[in-house]
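Given next, in structure tokens, is a single chain: the form predicted on its own.
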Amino acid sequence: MNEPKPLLGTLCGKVIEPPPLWLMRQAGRYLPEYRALRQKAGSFLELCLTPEFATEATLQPVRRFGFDGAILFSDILVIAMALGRTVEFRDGDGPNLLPLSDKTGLTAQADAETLAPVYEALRRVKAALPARTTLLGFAGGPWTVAAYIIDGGGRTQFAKARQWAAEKPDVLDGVVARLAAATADHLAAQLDAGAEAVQLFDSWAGLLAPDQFRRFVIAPTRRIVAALHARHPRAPIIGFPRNAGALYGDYFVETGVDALCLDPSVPLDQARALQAHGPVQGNLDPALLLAGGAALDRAVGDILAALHRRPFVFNLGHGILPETPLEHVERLVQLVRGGL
């Protein structure tokens, strides 16, 4: 692997083999330097808006695997806070937000003074990562981060955000609309504070209709990538309407991401087809990693040899799971890094 930046390389059209590797979630329980951290830290926000350890936390995978990409250490709703919603995590609850009511619930600019760890955070990252390490920033889709601040939390399935997709969509377009135009602002900060690339997260898109879905996913996400492209043009954007199914296709083209992120229901054939229009990422089921042993070995080598002709990045269908062994992300390693 010659690339001096691999999962770069990869993220801008090359082809590299073995496969650049990162795992969403990678800074996580699953590690024992990270509930340490956490312990020490007091509380996830804490964890999260402390520029320390939000540092440390990014770089501990990347010190025992040596892993392509640290992404910060950071949560999507941090944006939230910005414009002006308390947010609240529980152990075991996730988070517990005031239920909005209509747009005007969010501020018109996001407070500086909230996002500033985060920036700070990626500048101590920047200069502690080996060389060859892509650092990656990250936000959630305006779509997700509506649905949690809307019904207060994830608990009931959004179902006051599914209601309002159906019933007020004009409300929904307002919340979607500053959102959208905030994390644009917020992503090019990322990048101005030493991020190379960032990821997309639109973690609850496969909950809308094909009509709702190009509305409140594809046409906000369309506009952050035209205002990050203008100002940062050469930092790729990876997207991840997570569940998409058939419309991953039409979300790599039209909103002008340059990788789509793929779940673990995508057929590796479809997801060889998405190829055609630029780089993938993916898409292991977490649950196979958990297993490890030859599902996982099995697994590993069928996304290879689907994936590994055109430009690919390893990663999960979706975050690490926290009870998976560490001996499993090293056979993972293992795996990738010792090719076909």
Second form
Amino acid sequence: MNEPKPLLGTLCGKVIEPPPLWLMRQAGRYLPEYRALRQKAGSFLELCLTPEFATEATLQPVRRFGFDGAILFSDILVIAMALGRTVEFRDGDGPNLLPLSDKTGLTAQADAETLAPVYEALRRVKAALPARTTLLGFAGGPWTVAAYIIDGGGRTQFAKARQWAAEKPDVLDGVVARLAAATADHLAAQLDAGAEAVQLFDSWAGLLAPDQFRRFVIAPTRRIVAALHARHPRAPIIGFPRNAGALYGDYFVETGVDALCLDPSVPLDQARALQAHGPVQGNLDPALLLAGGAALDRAVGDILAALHRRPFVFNLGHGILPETPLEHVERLVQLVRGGL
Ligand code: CP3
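With the form predicted on its own done, generate the form predicted in complex with coproporphyrinogen III (CP3) in the same format.
All chains and molecules follow, beginning with the one already shown.
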């Protein structure tokens, strides 16, 4: 089909053949050119917050594989930095933050200077991108960012944030509300800077009990979506409440997101049922892309057969693993594009 921007078209509800393809964490350590750039930048945060480097990292996977989406090279924790938290990334250890004790540890307004390089990177990418590629902005879901801020990183399985959800939900509400407001502004500024759609990564949504999920995931996401739709009515929002299981449908309908990203645990018949509410994206297991071979071929064929008749974006169900061989990504592109 002759669609000028296949990914944007699909997110707006069109069925496009072959379906558009991009990969979560498509810029990263599995690419030799990323590893070289990362070394040149010195640190991951330097890479994120220097527009020249962030632009190059965003473009690398698009250049190599011709993906339909270019996702801004940044991180969900830049918003925590802009709200006054100290964030460090140590090699091989994930993010480290100074743990939060209460709401007063977050400033009322995000610091514009911290975020300015992010928007500058988007403007540069937009100017350099092929006409058919859709530029994606993103942010973390407020619950997921709150979990990193409260626990000070991910090594604790977010025991403290979950304890807050159970013991002092009103305090957590305050933190999540402040993050939700800053996140809506951050995403709107990304759309102002040239992003054409945005994805909200609520990677740890699946840790919450159903009533907590409604309060700390669905409710603030609905407010973010309403604020963005008011300011940018035509820009699609992809929601990714990872591991939401049986609650994916409620999230899709109640938050008003335009498209839903699914993790690999979602059975394909459930994924197909969710297409009744709008476009879905996903959900190949990153371990299958790592493994390659007949298992990869079969899984890609199954996903395409189940989902391609309705608006569908091919993606992984979580970020690509750094050990993934480039040939397996090439094979995936052939399978999705060429119908092999
Ligand atoms: O997808 C892309 O290519 C765009 C860039 C992007 C990054 N992080 C770059 C990154 C995106 C969209 C993210 C989102 C993100 N960051 C999430 C949500 C998605 C998910 O994976 O659940 C989360 C939870 C984070 C926080 C974060 N950042 C963690 C837990 C880590 C450490 C894990 C790891 O892979 O090392 C990071 C670091 C990070 N963010 C890297 C990249 C490329 C690796 C840094 C490096 O060593 O070069």
